[in-house]
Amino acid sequence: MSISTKYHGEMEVAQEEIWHFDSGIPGFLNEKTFVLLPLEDNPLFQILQSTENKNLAFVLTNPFYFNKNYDFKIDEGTLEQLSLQNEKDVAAMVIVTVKDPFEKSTANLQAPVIFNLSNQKAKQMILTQTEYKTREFIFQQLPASKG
């Protein structure tokens, strides 16, 4: 299928590349299908692009790269909604708010996006009773570079 994207222009995507968010994403409940696209200039980040709305795209990253101690439990409702039965089928990413300068960018550690790799279902799960915030600085958590 052909889609229009915010950052990659027109492109073809295979049906098996489409992620299904049955409940949408908070704030965008009618948006149910997305694709993950690489961000070629920076492999640490990906774009979660709506297949229906060219202008709806989120920058995602693996939170464990920036915060090795990041930890949460997937709630029962999410396990059921995504039909998750095996830990090896789970991937978690977080939405990044890109700032200028880029080093001031933040990530929403309070609401990770959970992917079931076995069935292409996904959901943004809002953590309750957590100290994680919706705007956590990500670069201050990287180990200091040597040099």
Second form
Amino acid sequence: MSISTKYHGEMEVAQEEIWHFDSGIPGFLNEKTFVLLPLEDNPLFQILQSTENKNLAFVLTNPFYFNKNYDFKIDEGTLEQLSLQNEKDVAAMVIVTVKDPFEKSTANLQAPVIFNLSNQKAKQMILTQTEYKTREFIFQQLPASKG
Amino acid sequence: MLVLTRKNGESIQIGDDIEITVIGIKGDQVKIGINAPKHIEVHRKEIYLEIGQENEQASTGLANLLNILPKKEK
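Given the form predicted on its own above, what does the protein look like in the form predicted in complex with the partner chain?
Zooming out: every chain and molecule, the one shown earlier first.
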């Protein structure tokens, strides 16, 4: 199908590439289908683009790259909602609130986005017992390039 | 809004499978226990709202966003 995107113009996406957020995302409960789009020349970040709403797109990053100690447990409700059975099917990313300059950007470590790679289901999971906040400064020191 | 008065230890049943119990009362704080099916998400209201607000802010983006993101050096 053809979709309009915020940062990538018009593009074709295959049905099997679509991520299903069956309960939407807090603040956008009616948005249930997204695609993950890579950024050219920038493997650290990806765009989570709504397939229905051109203007709805989030910047996502791998939190473990910027904060090696980041740690949380996937709650049973999320395991059930995503039909998650195998640890190897899990991917987790966090939403970045981008600011200029970039060092002032924050990541939402309190509500990581969990993906089930085996069935294309995903969900933003709100951690209940956690010290992590919605605005964590994790970009002040970028990790050294690994080549 | 339906308003019910409950004492410490008493419960409220919502539908067939949600139970809310007053676990303790201390000053102006009430400790509440919630039994609900796993697909029902339970959150502190202000945190749930905060996540939504942060998502709205994060999705607003910046016109030159793609130029602000640091590129990984090759």
